[in-house]
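Here we start with a single chain on its own, the form predicted alone, put down as structure tokens.
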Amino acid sequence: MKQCACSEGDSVRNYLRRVGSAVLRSPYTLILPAFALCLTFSVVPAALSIRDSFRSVDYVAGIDKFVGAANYASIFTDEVFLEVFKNTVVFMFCTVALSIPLAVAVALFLNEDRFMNNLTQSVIFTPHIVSFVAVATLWMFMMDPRYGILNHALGLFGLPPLRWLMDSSTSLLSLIIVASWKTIGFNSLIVIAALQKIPPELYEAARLDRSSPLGTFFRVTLPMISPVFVFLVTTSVIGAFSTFDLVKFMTEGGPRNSSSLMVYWIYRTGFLHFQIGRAMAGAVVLMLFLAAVSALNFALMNKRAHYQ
């Protein structure tokens, strides 16, 4: 009788191993914690600002309720969102335009492995782990309009002096060049990584067939690394849909609305007038329209890109 409990209880126990072991084993349980983290910190979210967007919510007053699209009609005929929005549109084209060629021109020269290409690689990286208050503090005193050192480099061609931050006509401009300058680094390491997978025998037919330096770059070079840019022009677009910190510590949307890109908007309109369901609008056109921008960039450059 003891043989057979002990025989039974063996078999329960390896039951129990398999299927635990079967459990540990599944891809299913392997992708739970992303998923878990996904839906508590993405898709929840996004699910209440989309309910939100439908109320008019004032926590102070105690006010929540059911108002239909009234928020969005109120978004949409409002001066200052539609400002505000050309402005973030404005940011992304320029920041996406400007940083990626200019990465691309710094990997290309650094496309060597020496000590000097290896200390200016790591240089230039810097700035993408520093955090954006430093940043924005660095990039403030070199603006200031009299004593910066951008404006002394101005007289140094015989340009006259810009006020920069202080100035509607500048401001945005001041933001596009900082934020261009912070993600250079990190784009140039990640093209720099596509050139050094290039097979070398591409570059040989192509000194073969006396290919000049930019016919190689256009014919060999640039296709090689295609895949690449759908990575940074799409990460680059949400970088730049989602800037807050440089809004914030360096102008605070001013002057007269000038610099306000869209998260600063809603971060005003939500948490400083209280206006959460017209926060929420604009947070879910901001949603939509960055979704939108992503699906087109992936449908027109993966038609482009040789991932062979």
The other form holds:
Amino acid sequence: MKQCACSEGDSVRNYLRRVGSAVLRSPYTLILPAFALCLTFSVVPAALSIRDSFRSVDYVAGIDKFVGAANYASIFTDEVFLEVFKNTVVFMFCTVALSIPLAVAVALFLNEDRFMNNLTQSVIFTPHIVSFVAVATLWMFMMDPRYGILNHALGLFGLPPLRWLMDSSTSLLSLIIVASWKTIGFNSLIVIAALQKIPPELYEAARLDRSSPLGTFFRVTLPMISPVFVFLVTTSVIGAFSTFDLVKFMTEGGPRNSSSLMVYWIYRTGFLHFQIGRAMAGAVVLMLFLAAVSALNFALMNKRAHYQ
Amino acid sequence: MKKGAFASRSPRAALRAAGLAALILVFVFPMFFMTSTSLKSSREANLTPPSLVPAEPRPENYSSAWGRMNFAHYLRNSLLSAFLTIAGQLLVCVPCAYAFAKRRFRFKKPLYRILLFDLIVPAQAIFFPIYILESRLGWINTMRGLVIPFFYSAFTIFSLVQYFKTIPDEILDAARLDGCSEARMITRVIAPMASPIIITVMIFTFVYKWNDYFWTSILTTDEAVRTLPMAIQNLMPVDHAAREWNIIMAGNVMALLPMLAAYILANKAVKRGFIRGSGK
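For comparison with the form predicted alone, provide the form predicted in complex with the partner chain.
Following is the full complex, with the preceding chain placed first.
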């Protein structure tokens, strides 16, 4: 009897131990915490955004009812939203078009292993570690129309002063310059990393073929680093779409919404004006646009990758 | 190609030097100007034309900024939130990345796609439901509300997976034959072999958390848990004319110093992590 119970207890214990170690060894256990957080703080909020974009929500008055596409109709007939959307697209294209080619140029320039190059690599990376708040205050100071150093520099070249952030024709441009300034160093570090992985034999072969430097660049360098473009374009596009701090600090979207971007608009509409349904409709438009850009980007890059 | 293309003939050398000078001017000058302004008197900071070097350096701007920003308080919050986030990511993202890089299991691909969701949708677009969720949980104005959502990072997981894949399977198999548990595998085999990328992504997390303004402004209203970027904001009065740029720049420099130190210390690891881990 006693022995029997003991062996039964033993087998239960063994069983629990086996289950326990199986659970501990299971890959699903390893991914569970990350997965739970991803669902809670990304996937579910995204789903709720989509749901609320079809509803009229007012937490104070206790209203929460389905309104169909009314929020979408409302924002797409709203001139302010349309301008903000246009600003965001312009901002995205300009920062990508400015920061990625310049980053490639800088990377090619600094690729060779020399002391000055390594120093400069480290130096141009510093804007990446400075907070947007510091970057914003610094550039606001430099872009001040009256005593800012940028206007002083323009004056040295005989150019007329600009009103930078204070003028609706230059405010968005000013933000584009600042955002690009902040990301070029980071982007070029990534390109340099890719350049250093190119096998030297390819350049040797190009040299034997008497390929011109430009030909070598287009036929060897560019195809070999094209995978990092997917990464760079995706992160730059997302960075551009999620820009908030610069707008909030430097212009508050002004003058007259000329520099307002989507996240800032969502923040104002949802957080300050409590138009949650409209804010969520804007968020869904932003998500869809981003998904489309990413899909296009991946498709183009895959094609290129197959091609080479 | 590089050696051939840029032979050390003097016009090319001159062009090179000019290029380096231009790069340094564009990227270093604003930082230099920030530091120089932080040492000026408030009258000199607003002079036209601006002076490049302070006429009489005033290091006391720093003690003044320290006091007026209540810097020590915000510094503590910034350090706490950054280190808690790093610790959380190490516990959450490293095992997860190991599973996706080195284990086989059902639904691996679709699960990985979902997990990389944040690489496509910026969290800034969906902050409102996150805010509502946190207020239901009572997490607004708490440190846990400020760090727990960031224990998961798609960028961190993606970077780690790319690097972990380069670790040879034979080493892991040998460890498994020796009866190595998954916890030991991660802490004793994976972590030492992948230390460059782990250091790199943790530096990025540190920088991200340290500099974060958006989430702090959304998820907190109480100065008790707010971090350094908010302290800078408190120095910016709505009235443009009243801004004391010298004090603001001193605050910026002080907030930057820990980042700079971390970056300089980890510079080598960051470069190594990138070269092996980035791309494909």
